[in-house]
Structure formats: C-alpha cells, structure tokens
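Next up is one chain by itself, shown in structure tokens, the form predicted alone.
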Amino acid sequence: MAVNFSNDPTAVGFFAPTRFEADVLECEVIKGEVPKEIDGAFYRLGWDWFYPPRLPNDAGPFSGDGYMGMFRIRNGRVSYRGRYVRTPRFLANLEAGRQLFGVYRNRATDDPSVRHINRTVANTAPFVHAGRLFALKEDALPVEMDPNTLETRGFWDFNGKYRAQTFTAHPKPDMETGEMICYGYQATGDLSRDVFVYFVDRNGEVTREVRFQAPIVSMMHDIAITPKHIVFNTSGFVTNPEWMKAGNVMWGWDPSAPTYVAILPRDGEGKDVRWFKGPTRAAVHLLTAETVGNKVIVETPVSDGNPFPFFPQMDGSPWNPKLAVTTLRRWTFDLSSKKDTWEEEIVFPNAPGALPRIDDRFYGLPYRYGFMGYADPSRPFDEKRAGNVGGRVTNVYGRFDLRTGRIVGNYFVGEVGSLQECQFIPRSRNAPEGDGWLIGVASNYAEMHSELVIADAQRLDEGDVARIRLPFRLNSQVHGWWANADQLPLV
C-alpha cells in the first residue's frame, strides 16, 4: 500500500509530516554571533507522523511517531541532527508499510497483528541523567537513545530495578544531590490506579521504591519536587473501562471531576501521602514548588477546562477555548490544616502560556525566576505573511519574576513566527539563579523554515543574541532539555 496522506486533514502547512531523518554539519548564523561560552546539546522531542493515523479519532500530537532533534552547539558553531526514534511500533510500521496501531493508548483498537507489541511512540521529552540520553513518553519505560548518533539503543530498565510499567515524561532532577526523582502511573498496566516513586542516584542507580494509589485513574502528567516533599495531581482528564471499549481515545475531558493533589515525604511511604481536593482543572505541566514552614506552594500554569480539543468531552458538550486558556497561579498547600482544600491564586493573567520552564539547577532549591512562552496579543502578527496561520501563536518568551508578580522582560520573535517551549543554558556553573540564555525553535510561517534562536536571559527584550537558520522546517516539538558538555559523552 503507498503512503498516502491525502486523507489526512491535519497533513497540511507548515505542520504537515516532514517524513525524513537529516544532517546539517554546520548550520548558518543569519544574525549576532553563537556565544563561545555555550558548550553542549539543545535535544527536542516531538512527533512526526511516518504513516497516517489508522483511524480518523486519534489524539494526533499525542500518536505521532518520536523524532529527536539535536542541536550540538561549541565554539561558535552550531551543528544539526534528528532521527526518528526507532520503537518496537516504529519499526513494525516499517516492515508492514502501513500504519498497525489505532488511537492513542487503546490497544483495543491496534490491528490484531501487533496487540503484543509495547506501543509507546516515546516522543513527548528528552532527558539525561547518569550519561544517558532518554526519549520519554508516560506509556512505557525509557528509551535510550545515543547522546551523539541518535540511535535508538532501546528500553532501559535501570538494570532490572524500576518495576513500574510506565516512566513519566518529567522525572526532576535534583542538582543539591544529584537525585532523580521518577515515578510511573498506570504502574501495573493500563486502568489501574498504582502509583511507583523511585529515586535514582547521580550514578543511575534505584535507591528507593514507594508505592501508593490515586482515587481515580487521571492523567498525572508531571511533579513538582521541593527538599522536603513531592506534589502529584490529577486532573479533568479520566478514563474508564466502558470510555475504552467505545473506542475512544484513553483520556476523555470530564467537567465534574474533581482534581486531585498529593503530597508526599521525600523520605515517607506510600502511607504518609497526604490528598487535597479541589475543583475540575488542568495543570499539565507544574512549573516548581517551595516548602515554607508547614506550607508547600506551588507555581503552575492552569486552565479551567480542557485545553486539548483533540481530547474529547465525556459529556458530548463542545470544546471550549475560553475554558482552554491557562494561567500561571500558586496553589498553597496547609499541611497544618485538616482541610483537604487549597488556595489558588492567579499571578499572572494576562501570560496565556503552557509550558513553564526554570534555571534547572535551582529543582528542589529557593527559586525566583520561570520562564514560559505565551501569546501576547500586543505584538504585531502578520496573518497574510505568515499564510493563514489562524488563532493565537506563542510569540514571546517571557521571564517571570515570581517574587513580585511582574513579567521583568520578553522576547519578541517577530511577525511572522512562533516560538515552541524554551530551555534555559546557564551562563557557568555557580552563575546566579536566571543568569544564562533562552534557547529555543521558532518555526518561520513566511519562509517555511525553522530557526534555532538564542536570547540573553536577563535582557530578552533586546532581543536575539543569535539566530540559526535550518534550510528545512521542523517536526513539532513537544518539550526539549538542554545538556551541558560535562553531562554527556559529546563529541
């Protein structure tokens, strides 16, 4: 069967799968210099579909194949890499020459051929710890990847020690000790509500398991770490048996359910966690959090209602894009308090944005500074240029002074573009908290290309510092990490 996409109304624009694997041996500098300072690797993982979706309701971001993109940056110089990550799924497809598998987390709906086959895509985040290069998706374990190469080296199991059948997306670094915190939920297989915390060593070692349940079975996408605690929730995403038989993709949006959070002892069981309840919402991504006294704080972006329109409404009720709009806001938590309720409060309403970053260093420490891309609706934005784009483009990265409220700088990627999330690169290794560069991909709607753009920290309203010109656009990048020279093997 050829590959065929025309029936695909997504494959289309500057989106549309770009379908093939590339080396770019040194990219051009279209504007200011590469700082000499910066030596590493700027990774993004995302998806591109290879083959089309088997089937017209699938969760189409969430299902397409992973795609590893490095950006190895020394001396001025900047060179380009991506490969697809070659799953058990992928290289089924392959050999078939067709798309086997249905709709995203469903295996009920995979050709019958390849129900025994993991089918993770593994293309949501890229991360490094212990020297090891992971491509991670919260269906499956870990994909180890060459940090150089890109080659896929397969699943890693932590020699046999992590015992969960899934792997967050977000694991969190702490950089006082050089701990992993990780975790997988659906721990023991698809609808079940066990939880698994491990902690990882700097050496890549399992040093603890704990092990609990959430009330309900909710996508628990990420975690925030503090020195003391560490905070799962749920959210208005759910699923259940007779929703996955119907069908369906696995999360389904339910308005009336109620949103979880747990707190958990870095150093207790699965008993000590403590459960607050709380309103229908979404917090996909936590940005950090604080223990202060008997209080942990919280700082996330959220929306009200369900901010994936590709994720269906359990109610039959239309999506709405208003509900859909996140804000940054903190969450405090009483632990001195019997209520198991919290406060929320908006910090920053006017920043619609959903993916938060901060220096990396500071996981697990006293922070001060976020860093999230976010559509500011006052900067000019070319819709005949760019062709028909539509609806609000993330056009600026923004630094976020937690402490006052006060958004202290943007950049500004220009008329035509939009920007996907951003990573920060400190400036040296003791340098203050936020002193370092922003990097990130802007896809250039006017020229259907992409560039690497590279923003100073502290004066992002002066705007780029470089910008790296790709003869081709990039597959869209779900989320990114940036690895300094002395975290991997790099040549």
Given for the second form:
Protein chains: 2
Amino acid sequence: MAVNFSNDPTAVGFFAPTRFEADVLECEVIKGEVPKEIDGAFYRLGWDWFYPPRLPNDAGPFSGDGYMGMFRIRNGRVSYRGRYVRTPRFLANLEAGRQLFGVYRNRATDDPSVRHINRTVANTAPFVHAGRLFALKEDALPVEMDPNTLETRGFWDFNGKYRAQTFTAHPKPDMETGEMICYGYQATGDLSRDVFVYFVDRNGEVTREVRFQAPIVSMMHDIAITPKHIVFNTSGFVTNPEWMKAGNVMWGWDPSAPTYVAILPRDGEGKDVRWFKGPTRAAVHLLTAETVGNKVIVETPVSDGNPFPFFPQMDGSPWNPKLAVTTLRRWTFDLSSKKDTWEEEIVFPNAPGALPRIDDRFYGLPYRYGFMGYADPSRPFDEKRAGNVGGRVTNVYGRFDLRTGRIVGNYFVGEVGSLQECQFIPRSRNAPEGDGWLIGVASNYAEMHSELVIADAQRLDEGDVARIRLPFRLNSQVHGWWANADQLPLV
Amino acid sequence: MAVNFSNDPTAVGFFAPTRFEADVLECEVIKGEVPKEIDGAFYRLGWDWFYPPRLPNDAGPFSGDGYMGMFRIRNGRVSYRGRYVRTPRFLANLEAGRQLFGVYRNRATDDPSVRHINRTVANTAPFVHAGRLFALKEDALPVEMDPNTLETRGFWDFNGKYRAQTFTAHPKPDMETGEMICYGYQATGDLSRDVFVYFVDRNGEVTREVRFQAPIVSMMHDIAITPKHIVFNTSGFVTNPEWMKAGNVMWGWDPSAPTYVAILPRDGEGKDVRWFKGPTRAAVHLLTAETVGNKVIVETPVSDGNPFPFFPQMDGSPWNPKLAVTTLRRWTFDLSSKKDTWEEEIVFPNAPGALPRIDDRFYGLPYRYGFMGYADPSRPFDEKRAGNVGGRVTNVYGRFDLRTGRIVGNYFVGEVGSLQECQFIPRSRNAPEGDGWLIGVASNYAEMHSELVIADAQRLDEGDVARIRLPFRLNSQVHGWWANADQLPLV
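Can I have the other form now, the form predicted in complex with a further copy of the same chain, not the form predicted alone?
Every chain and every other molecule in the complex is listed next, the one we just looked at coming first.
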C-alpha cells in the first residue's frame, strides 16, 4: 500500500504536508544583517502529516505528526534543521507504511494493532528546562530531543517522580526561582478529572506535587503563574463518553458550557484551590498574570465562541467565525470577595490574535509588555500574487503595553505574507524588560517559501533587522521557544 | 558577510540551487506501483551551489558543489536522502561562509587562503565498486561516501597504489571479470599530457598500471571497453597556459582542434597505444564498444561543435547551438589498416541526446541495446503551464536497438516535464540483456517539484509503471548509478 495524499483535500498549496527532514547548513540572508549579539536556538514545533489522516474528521493541528525545527543563530549566521519527532506512533506508522491512528485523543478509532502504543504526536510546543529540550503535547509525557541533532531520546518522566499520564504543552518557567511549574490534566487517563501539578527545580528534580480535580472534563491547555498563584482554566471544549463513542475527536464545543478558573496558591495543596465560574469562553493561551494585593490579574487572549473550526460544535450548530475572534482581555479575580465570578475587560478590541508571548524572563514577575501576532486589516494583502490562502491573515507582530492599553509599534510582514507565533530574544541577560528582538517565521505565499524574520522589539515599526530565506515552505508551526546558548549544551 | 544569491542570475526558477540536505523517509507514489522485485539504490550526483560562484565566468555544472542523492527502493517502497559531498573545498567554504574557489580547474582564480586545498567539487558521477560508493569528478581522486548515510569518508587512493592525481568520472566495470578499468588524465598535474590507466580487481586491489601520453591537453571524459581494448578520446575542448592565465575556465572550444582517439589493448603497455586522428568532434560520453575481428566499433553520442555553452569558444566566435546537437554515431576503427582515421556513421540522426546508458551488465560484452533520453519535438510541451524553462527539453527515454538502427519504444514524460539521465535496473541477476526497468528523475516544471519515474525497459511506450513524487525540486543531476542490494552493504 503506497503513500498517496491524492485523496486528502488539505494536502494542497502552502499548507500541504512537507514530508521531509532538512538541514540548511547556512541560510541565505536576503535583507539586513543578523545581530551578532544573538547566540542561541529558535525552536519551532508543529504538525506535518507524514501519512495521510486515517479518518476525515481528524484535526490536523492536533493530530498531524510532530515536527521540530531549529534555527541555530551565532556570529551573524543562521542554520536550520528540521526533524520529525520519533514518537512510538510515528515509528509504528513508518513500519506499517500508513496511518494506524484515528482521530485526536480517541483511541477507539485506532487500528486494533496499535491499541497498546502511545498515540501522542508531540506536536504542540518546544520547551527547555534544566538543559534539556522537550517536544510537548498535553496528551502524553514530554518527549526529549537532542538540542543539536534533534534526535528523539524518548519520553521523560523525571526519574519516575512525575506521576501524571499527561503533561501540559505549556509549563511555566519561573525565572526568579529557576523552577518549572507544570501539570497534567486527565492525569489518570482519558476523561479523568484529575489534575496533577508539579514543581521542578532548576536541576530538573521534582520537588513537590499537588493534586486536585476539575469540576468538568475540558481542555486545560495553559496556565499562568505569579509569584503567589497558579491559574488554570477550562473552556467550552468539553467531552463525554457518548461523544467519544460516536468516533469524534475528543473535544466538541458546547456553547452552553461555563468556564471554570482555578487559582492555586503556589505554596498550597489541592484543598486550597479556589474555583471561579463564568460564561462560556475559550482562553486557550494565557499571556501571563500578576498578583496585586488580594487580586489575581490574568491577561489573556479570549474568544466568546469556538476558536477551532476543526473541533465540532456539540449542538450541531454551524461554526461561527465571529465568535471565534480572539482578543486580548484582562480577567480580574478578587480573592477577598466571596463571589465566584470575575471581571472581564477587553483591553485590545481591535487586535485579534491568539498566540501571545512575553519577555520570557518575566514569567512570574511584574511585567508590562506583551508581544503577539494579529490581523491588521488596514494593511495591504495582495491576493493575486499570494494566491488563495483564505481568511484574514496574521500580518503584524505588535508590542502591547499592558499598562497603557496601547500598541506601541508593530511589524508588518509584507503584502504576500503571514506570520506565525513570535518569540522574544533578550538583548543581553540583564537587559530591561522588552529590550531585545522578536523572532518568528513568515509564510511567503507568492514564492511558496518560508522566511525567518528578526525585528527589534522596541522598534517594530522600522521593519525587520534581518530576513532569512528558507529554500522551501516550513511545516505549520504551533508554538516556538527561544533558548539562549547558556540554557542548552548547544554546539 | 551573509550568504546572498540575489546577484547570481542563475539562482532563479527550477534550476536555482536547492541549498538543503533532505530525507524523505518514505516517498509518495502518485501513480502505479513500485515493482517489488527491485531492491537497491539509485544514486544521482550533480551540482548545487551552496555559496554563490566567486566569478561570473564559472561553469555551474562543472564547479557547483557536489550533491549526492539516493533513492533506496525495497519492498515496493522508496525513500530519498540528499547530502552535499563534504569535500575539503566544501568544508573550507563553510568555515569562511562564502565561496573561496574561482573558476573551473583554474587555481590562479582562487582566494590565496585556499591555495593548498584540493579544489574538486566531486559533482559528476556516482560509482560503485568492491562494495564502496564513490563520488567522482575527473579533476581529483574518488571521494568515498557511506552508501547508506551518504556521509563523506574522504579521498580514496586504493591503499596508495593509485598514483595519478586525477580519476575519471567514468570508470568502466567489466561485468565478466569483476574488474574496474579506470584512469586519470592530466595525471601528474594541471595541463600535463600524462594518462595513467589502472586495472582494479573485484576486491578493489590495483593489479596493473599503464602509462601513456596524449598528443594534446584536452578533456578526456570517458572511455569505452571491450574484452580486448580500451578506447580513449580527446575533443575540441582544449587549453593552454595563456588561456589559463587569462582567468578562464580550463576548457575552451577550439573549432580547429583535431580529435584524437587512443586504442589500448587491455593486455598492452603504453607503447602499444594506437592513435587515430579525425575532424573536430565532442564525444563526451561513450555508449560502449565492441571488438569485432580487427575492428573496434565505438557507439557514442557525438557533436560536431561545442556542446557546452558555458565553456567559451577560444576564437571568440558565438556559441553555435546547431553544432552542439549531439547524435548517436558509430565510429569504426580498423586496426588492420595503416590509416590513422576512422569511419563515422550517424546511426540515429533524429534523436538528439548526450547521456547514453546500456544495461550495465554488458560493459565489455557484446550488446545490442542502448537507453538514452533525447528531445522529441513531436511531443507536446505546455510552455504556459511549465513556465519559461528555455530551449528544447529531453522529454523521452528511448530504447535504441543498435543492431537494427531503430528506436524500439520510448517513454514520454508528459507535457510539463523533462528527463535527466536514466539508469537500467535488471529484472534479475540473469535476466536477458535489456530485460528490466529504466529509472530516472523528471522535472515537473508546472508544480516545481521532481519526480522519480520507473518504466519497463521493454515496454517504454506503455508509460511509467510507477511515478514517485518528491516534495521539492531536486538539484541538477549530472550522472546516476544503479546499485543492486547485492553490490553494497545497504540497510
């Protein structure tokens, strides 16, 4: 049975699977100069179907094979390497020569021959802690990869001290303490309400575990930390045994599901979790949070409806693109109040975007700036040259001043491009917050290749300081991570 | 100094450098089925500028960095791997971040810092002998590569027993004796007239050396062998110290240069070489030869003028595309005659092509069939969809019956493609001559990717039995080689 994507309607154009692993020993710089101060690696993880999906109702961004990319930057030169994550699933498929696994997080849809094989695709977010590089996805343990060769080393369970069956795609580094705060939801198996939280020290040792239960089974994709609290949230993405039995992807959108937010004191136990309850929302990716007196303030992109068209509406209603629009909002939780609700303020109503970043050095610390790609419809898009790429595209990176509520500078990718999630590179170890560069990948639709762009984070309006051309399209990124050379044993 | 090809006018479109190394763990089969009987590797070597040329008068196909591709075929599945040949030159450039080497085979045009570094790009032909894979180019010793990983192992000098400074891109295997017959011209240094010939047994041991001198310094690219003789030839590509001093590529075309052909008895010494002299010709690649009684019959593509526009006319005349047309001809040398000339017969006047192959098992043996890509202008070419690829393209593989002078079947690549040199895969070890498949790479200009095509060599008119899609353009091939799994330690 030969590999053939001709029956896969998504395998065309810029977003078709790339299907190859690549090394570009030195990349072409088509504009500007790569700052010589930059020394580190920009990792990007995403999906790339190596074999076509087994079932048409699968969700590519969640089920496509994990593919890690690395831009190594040093001395003004850039190299690129891309490798599939060799998960047990990837290897089982490779042996069979076809896709054996069914839809996202629903084992009943798999080929019976792989019933006992871990089905993660490890395709969501790269993360670096204690000198190790991980490929993360919330349905399994971290997959460790060699930070230079991108060889897959296998699952990492923290010497047996991490006991959840799952691990978030978005642990949080506390740059003050060096700790990593991480968790797994559905920690004891599919559809369980168990959440296990772990504190891991700067050497990678688990120092503490906290267990609690969520009121519902819902996607709990990200958290935010402050020096005193950890914030968890559910969303309209829920599931149940009947939904699973019908052969669906795990998540459906329930337009009537309340949103639950858990606030756990960092020194507390499971019993100390305080739950809040609000209207249906999706806050998939949290920017970050602060504790100010008795208040916990979370700043995060939020949508009122289903942001992911590939996860069906549970009530059979059509997907509503208006309710999918995600804007940066402020959620204020008053711990001194007896109420179980919170205040929501839309801080940036006109900058729709869903993948926010901060200067990573300020996780768990007071902060002022956020960085995020968003769609600015006032910018030109040359549909004729770019071809039919559909919808409105993320065409700018903005610098968001959370103190004033103003966007202070944005970077425009150009008339035939779009932008993927950016990362922040500090100018130096002790540079002030936000002093550094944004780095991210642009899709050049007109020329069908990808570009790496580097812009001065404080001078976004001046355009990129360097633009690097890849000789091919890159696979679709979900998230990225920047690692300075002092954080990994980079060669 | 950053890598930037924007000043290189050749770095656009389908023939621009690819600049990356790649693995496709399993290729997509878009048509037909890969015959399960095929077990081996199709290697293809060619050029791909990793850094732009140092000088505008360089000759890409001769100076672009060597790049080896491997299609491993087994159990009806195909994988692809592509790697640059890590020559000393490639590594020196990589360290410097730019092209340090000047024009083809003219060391005076190099950066002074690399005056002592071997300047071969090893980009002409793969070859397999005694269980080793080589990347060959006529200006240096063979570069050995790992047949599975394509890792470069370095120069190979046959345990010190090969004493020429150069090694042909086209040694000949004698399938009857298991020998490899090889040689170097300019064997004692640039512009020397020395030719050293070596006989290497099936275990890779040099058993004999023959030395002679050519009457002129000229490109001596290929040889033909029969059970009794070895045939060498010069062409209109010549050089001299003044030409070199002017900063030219080594070869210029002299429209008045005679062609010299040397016939060496296989059991003879240098003194036994018999020289023939004829009108200006280029017979760059010889199909093969036979000894019949006192006659040596060579069948080979020949042009009356310069076939390579990138090697300048020495007299300053414009390149003449009509004289560049290469047709399959028969040269008959009568060893019983005292004359130093030969008879030329144009056997296939209407099938212009320059890269002929036989069923490799018949090198040195009586044979009947040749296989060659050629331009058939009666076939459609959709210029609008294919884009401007220029000139007339090689669009068919033909099966040439040398006994009858007829083309018995040809394979047409399609309206938007062209074909690179084909190789022959025997159906089984003892199958009759020509019973097997042709394999080669097609360029799909409309979709800007390459395809591997496999056609039944005895049923070319029926089209390909399998067509494999690469997710990118491949680099420009010069030559290929097919190795059955029993000829190399393939995994």
